[in-house]
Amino acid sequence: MKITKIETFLLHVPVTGSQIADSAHRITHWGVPGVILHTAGGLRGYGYTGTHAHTALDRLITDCIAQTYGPLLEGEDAQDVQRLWRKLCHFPPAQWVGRSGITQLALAAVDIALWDLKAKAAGLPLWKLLGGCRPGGIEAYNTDGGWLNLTTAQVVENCRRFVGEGYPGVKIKVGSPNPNDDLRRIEAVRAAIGPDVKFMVDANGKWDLPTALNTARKFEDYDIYWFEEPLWYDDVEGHAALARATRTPVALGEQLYSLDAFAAFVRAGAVHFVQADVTRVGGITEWWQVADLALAHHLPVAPHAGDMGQVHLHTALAHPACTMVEFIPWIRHCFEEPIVVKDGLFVPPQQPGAGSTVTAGALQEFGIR
């Protein structure tokens, strides 16, 4: 298992349709930086993460990884995950230009290509390296239908498609200029939906404290399951008065890259839904620590689905906080194993690995160069 070569690759993969936006983004690709680790004995980890697909800045990820992190992985035993984890995360200079954004993306996606060569090593699909405890599956809700750029009607449409698919439930995107129209879009998909399903909704940090709690109060006539990112993503205080004056829930994480960062969130009882991305907070040894916080204090996780649900369907399915997984197809088939959803449940995969080896198809027909 010695690391004998680290090579890096950059896809930029087309999301559903022609492009999809929330309250803050519009993007008609979704970017997945990534390594392969090359081990004497032949076997080849894959990690990767995953961005809007701003090449200049893909780059920047690729080159930390290959420039950086790189040199420190050469020669070293593959096995040692934890160790090396800990190399990368405390190397001095890195830690001097950021301890989240580029080199924490950049160190997650080292850290999952280390766990994808330590599972496939044991002749092991990760859940069940790690222990896993739901060998049945574990629920899955679909976003992807959602999208603010999409009409009412579309929503409801794609909503109620997914409720007959047998998904037990559906998110869609707030934070339009006026909130109004925004509750006037769930009015429509709840009455779709019927009230047995979870319904969730994404705000991605677009508005202000009054203009929150002005509108979350007012989905609670909806039952909605829970209110996600509805202030800026680090504002700790906020989200706190927000959680205390309303009845629905607050979800948050996915732009937290750090243990520390969700830990100060779940000390101010800022959080109810703990939504750790494997692919921002440096990867699933840096997860794993934000999962355990979240079983101590009784809170459930709900992983964001930056990768995609290919390596959070793993770590869900091993680490007992974890409640449900975001479905997001637009990568799936750039993967060896791809995700798959029957009945509502992700089933669980087979393959030795984290689910995270790319084909050599999308390598090349999705590869930037």
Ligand code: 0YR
The other form holds:
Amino acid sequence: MKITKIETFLLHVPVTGSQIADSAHRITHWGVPGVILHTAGGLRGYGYTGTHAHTALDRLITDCIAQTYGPLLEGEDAQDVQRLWRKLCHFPPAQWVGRSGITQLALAAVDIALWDLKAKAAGLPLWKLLGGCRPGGIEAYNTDGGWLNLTTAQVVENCRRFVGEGYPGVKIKVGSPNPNDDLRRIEAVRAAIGPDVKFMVDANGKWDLPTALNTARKFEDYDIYWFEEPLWYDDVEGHAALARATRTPVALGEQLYSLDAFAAFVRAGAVHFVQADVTRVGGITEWWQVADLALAHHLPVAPHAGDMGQVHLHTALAHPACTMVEFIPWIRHCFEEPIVVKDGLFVPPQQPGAGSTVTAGALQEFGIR
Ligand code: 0YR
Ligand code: MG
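Moving on from the form predicted on its own, kindly provide the form predicted together with the named molecule as a structure.
Starting with the chain above, the whole complex follows.
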């Protein structure tokens, strides 16, 4: 399965309702910098990462794929995913400037494309190739209704609708300058969804330790399933202190770039729900290592949807540590086999590949030149 050509693409796809905000970001589009690996046999492998659609930064990612990783891939056998991952990850000039950030996001896109090719060559959906653990589907929770720029009435209505549609869990954003604003919102949502729905809150790294400690104590009245990114992303000791002090479990990982970063949090007892993202760690290869790490510590994995679920659905159906996957529908219409949720469960995909094949129509409609 010789790689003959490396082609990159960049999509900017509108989010629901033209704009969304969390405590740290306000965005209008989801960015999808990606790669198509062409093979001698005519197969095409698709991979991508996820961004906040900043054209200049997104181009650094596609340039890294095309100009740095491309020459390392040309003529290689795409079947050797582990060897190629190491070749790219340990390429000395990239290691010198990278190991996180642009080079790691680019590596993730390439790695996903390689796994997509491997599954297509096998004629199997990736979750089957990886040893399908949950052929009946996996729980979905809905994030796309709890944004910080919405009114409490809108958030309550959205969450109530999700529950009506069968979602077993919902997540809303917190991290406001005055945490009491968030607590009032939490109280309203819990009253609307009833006691049996999993209810998660996400501060996107905004609070300091005293604010998080004080607020997490009050979360206990509302049976919050997890408190996500309470503190600055890389603060291992702070998360460990919080995890020791509160009964609300801590979730994090969407901003972590490597197995080593996850290992530090796990060793410190600083994380309960492991939210590794295939588009931020170095693709499926490193994500699987993180999921194994979680499994070894009996921690559940609930991947963050930097891919908007297309690829995680496969890895989560296959890895025994996974318990649920985040649902955000922003880019699903861009793929040949869009993710589907039915009665609160993601439906297992059937087409060969990693779920990452972008349609020609999406490249046309959302492509940035
Ligand atoms: C907006 N999910 C998240 C969105 C989302 C962010 O920046 O991407 O809220 O990634 O935290 O859990
Ligand atoms: Mg989050």
